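Have a look below at one chain only, the form predicted alone, in structure tokens format.
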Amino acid sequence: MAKQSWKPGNMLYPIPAVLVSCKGADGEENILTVGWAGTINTNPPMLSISVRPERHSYELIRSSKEFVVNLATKDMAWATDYCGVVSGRDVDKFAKCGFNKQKADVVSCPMIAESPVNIECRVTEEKKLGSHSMFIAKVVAVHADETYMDAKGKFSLASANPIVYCHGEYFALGAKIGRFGYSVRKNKKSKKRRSKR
């Protein structure tokens, strides 16, 4: 199979497109779209976001050392793109996108009420990497919208239609093709057939 060789670059796609809400030490609030975000530790729960220092939200996060990661859905796709290309220096993104602010439990920045999952974070470290600075943060609270709870109380994020970003384009998730561990899980039907022999 023929493949082209390209110069080094970020091609780790798809990635979650998340909306990060923040509030500076001076009380100014903003939302920015972040593509470079990810889970980095389980215990304690930690994640990271990488932000360009020239972004308006960079100084807000740096001054308060707090932010909220709000997962984005298909219905929030337009706003997700908008918050990534328009500066909070020029516009109130909460108002422009029609988002409602919801008080967080631990951090001072607001959550986006329309998001199915809000992850409150406190920065523990900043790493200057070059084009971006990475904020390493401890998760201090998580909120899940009860709309997506089933009859047994299980949360179904897939039913919220989360979106991903892939090389300049946004996509909704497709059909489920398996679940964690399915590659090694024994088929219950074949197991029953064997037991009857």
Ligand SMILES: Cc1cc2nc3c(=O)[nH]c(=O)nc-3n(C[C@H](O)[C@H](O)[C@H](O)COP(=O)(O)O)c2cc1C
The other form holds:
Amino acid sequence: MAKQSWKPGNMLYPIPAVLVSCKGADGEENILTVGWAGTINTNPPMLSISVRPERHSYELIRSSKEFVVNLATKDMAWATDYCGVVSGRDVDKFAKCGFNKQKADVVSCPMIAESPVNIECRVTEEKKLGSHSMFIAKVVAVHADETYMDAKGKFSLASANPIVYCHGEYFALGAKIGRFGYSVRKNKKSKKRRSKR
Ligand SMILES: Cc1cc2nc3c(=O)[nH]c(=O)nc-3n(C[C@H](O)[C@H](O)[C@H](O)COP(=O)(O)O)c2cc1C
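Form predicted in complex with the named molecule structure, per the form predicted alone context:
The next block holds the full complex; its first chain is the one shown before.
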């Protein structure tokens, strides 16, 4: 199998492309698209986003120490790209994308009402890494849209059609392959068959 060796670069894909809403200490509200986002701790729940200091949102997040991660869906794909190529310096992205602002429980910046999951975050640390500054944050509240819950309250994020970003392109999720632990779980049918033998 022939493989090319490339110079070091970012090739960890697919990744989520999320919409980060923020509000500066002066009250200005904005949205930027972030791909360099990830879960970094379970308990307490923590995540990080890496933002270039040139971004308009950088100063808003740095000054307020708060942001909301809004998961993006197939219906929000255009807006996800748009919020990642134009700046809040020039455009009101909430208005241009037709997003409604929803009040958060804990932080003061608005959440995107159309997003199926909103994760309220409070910055605990900023790490200057080079091109980007990584905001390490505690998750202080999570909101999940009841539209994607069944009668028992089980939430199906997949039915909201979340999108992923893969090496410069956006994709919807494909077919379900399995669920957590399926590699070691005994199949009920084959278990039954085995016990009948
Ligand atoms: C899919 C995608 C992912 C992006 N990921 C990041 C990121 O992780 N960090 C970052 O600083 N900018 C990222 N950007 C670029 C910013 O979203 C973009 O520069 C945006 O216009 C900044 O908006 P602002 O100036 O209003 O803050 C990404 C853009 C796209 C389209």
